[in-house]
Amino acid sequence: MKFGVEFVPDTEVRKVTEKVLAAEESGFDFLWITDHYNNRNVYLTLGDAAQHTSEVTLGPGVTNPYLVHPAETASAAATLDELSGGRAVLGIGAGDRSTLAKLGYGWEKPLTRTREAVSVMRRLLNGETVDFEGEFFELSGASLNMEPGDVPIYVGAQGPNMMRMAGRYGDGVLMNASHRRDFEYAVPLIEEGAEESGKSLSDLDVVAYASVSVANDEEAAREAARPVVAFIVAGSPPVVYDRHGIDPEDAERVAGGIGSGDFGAAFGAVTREMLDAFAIYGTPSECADRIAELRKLGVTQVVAGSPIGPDKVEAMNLIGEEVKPSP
């Protein structure tokens, strides 16, 4: 089981970098930085964490094929492959709808569009020169102007549909799960699509992009859960409900609050069923026992998403010296 971390870089570079360096320290394997126009640039602080660590794995979690052409993402991805010594990874999704939205972009076909940008790549991470021609990308011989390393790209993926893909031609799958109910119905999904192209299960990373919450005391490892769990519970549709058992008024007043703007009352209507479903939260030998459920299962990497702890570092010195296994 490796051992991932996300960073918003909603503040300065040099304090997400300072984070960073508190992540490597602990032990973790991955670094992910969201990617989100309204943040600091994704490539540049990912840019600044490569020089100042020397062992983490680390890339965007994750960019999509919308506000930015598949080849210049190549290009980003193997640059801080370079910059970092060949510690580079690719996370690509199909991005948010209401951020796109925003920026005037429909999310139209989203699964083809991702597919096509992973192919695309693919092909010129691999130092191809590249004709492609597709529904939404076009490339006559197309080729990078370096030597770019092995960079493994990840998929995101929560559709029935995407996780097929993500298994077919992703060198790993990027969940926002947490519970083994998610996994128990996306891993043979994921299978089915490796299977496809050749390839089995082991072949994958298959990666629990979680909300996580860590502290020594449980009641407030909890309550720090709490308002990410209460977005997510807004963005859910009505069939992750059903599979966790979960109200739909229950939901709906939580949704109700995060629509108007009325966190406090979102917050507080976030039942001990959401927060069982959408978190990994507790004591560091609670959180443990649910990462070990989802290693049955065949997740092979758990990344603590925000809020990691009511205390970021303390919680990533928590997860690295109690809850990430022995080798």
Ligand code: F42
The other form holds:
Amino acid sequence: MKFGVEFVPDTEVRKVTEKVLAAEESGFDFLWITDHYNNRNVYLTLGDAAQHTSEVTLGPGVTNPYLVHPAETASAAATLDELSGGRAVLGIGAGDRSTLAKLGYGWEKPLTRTREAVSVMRRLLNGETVDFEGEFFELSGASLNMEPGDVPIYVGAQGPNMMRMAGRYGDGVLMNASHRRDFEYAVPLIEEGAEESGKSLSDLDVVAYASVSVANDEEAAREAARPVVAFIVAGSPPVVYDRHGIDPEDAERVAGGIGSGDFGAAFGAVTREMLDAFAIYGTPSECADRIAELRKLGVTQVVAGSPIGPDKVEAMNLIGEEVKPSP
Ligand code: F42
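Hand over the structure of the form predicted together with this ligand; the form predicted alone is what we had up.
Everything in the complex follows now, all chains and molecules, and the chain you saw is the first one.
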């Protein structure tokens, strides 16, 4: 099992880099930086991380094919690969609907747009001169003026068609999920996609991009997960409540609180079922048990996403020293 960590660049880059250094010291294999236009720029953050680290594999987790043309994204990934001595990966997904809406982008055919972007980026990163006529992108004699190394492309996926597409076109799949039930549903779809392109599941890095909260004190870990879980509940469709046996009325109390800005009420309405469904939390050994369940289902990388723990640096140490060696 590989371990990754996700950071949201919502503070000065040098502060993100301090956490990145702690992550590398704790032995994380992958570093994923989220991409939202309103936060610090993802590639500047990654560039600084690349300059200060020597081992960790790093990339956007995830960028999108709306705000940046895939050729420009391929160029950024190739540059990051050069700067980091071959440690770059490239995560792309459909983009955050509400963030894109603020910039005037509808979410028209997000799957087609993402698939076209992956195809174009793959070819550019392979060093090809690309002619491409898609629904959204057209390239004619386009190529990168550098020799990119091998940059694996990971696709962020939540919906069933996106999972299949990710299996078919990606080198890895980033699943925003923490529970075995989500992977029981997703892994066969990813496998189907992989087989459509003559690959098998074992050719892919299947990533649980999870909400993780680790501490020696179980209650502290649980409480730190509560706000993150409230936002996940508020953003999840009914089908996800069904999958996890969450009462829609309970979910509505959380979503209503988030919607009206009454975060105290929202966080207080988060139930144990919601915490269990949407976060891997608890002591290092409790977290290791949950991760071992995911490994049995085909998950090959766990990403510790927000909150990581009540104290991020301590949590990363616990993951490196106690969780990572276990599953
Ligand atoms: N989004 C960000 O903006 N920034 C991030 O840093 C970020 C990180 C991240 C990490 C992991 C991860 O899994 C997701 C992450 N996201 C991030 C969210 C990501 O960008 C997407 O919003 C999220 O993954 C939701 O996408 P989805 O996989 O659910 O796909 C959506 C678009 C969807 O509708 N999927 C359907 C499906 O079934 O999978 C597609 C339906 C379909 O086939 N549509 C057709 C098409 O061409 O699009 C059209 C069909 C028709 O009838 O026209």
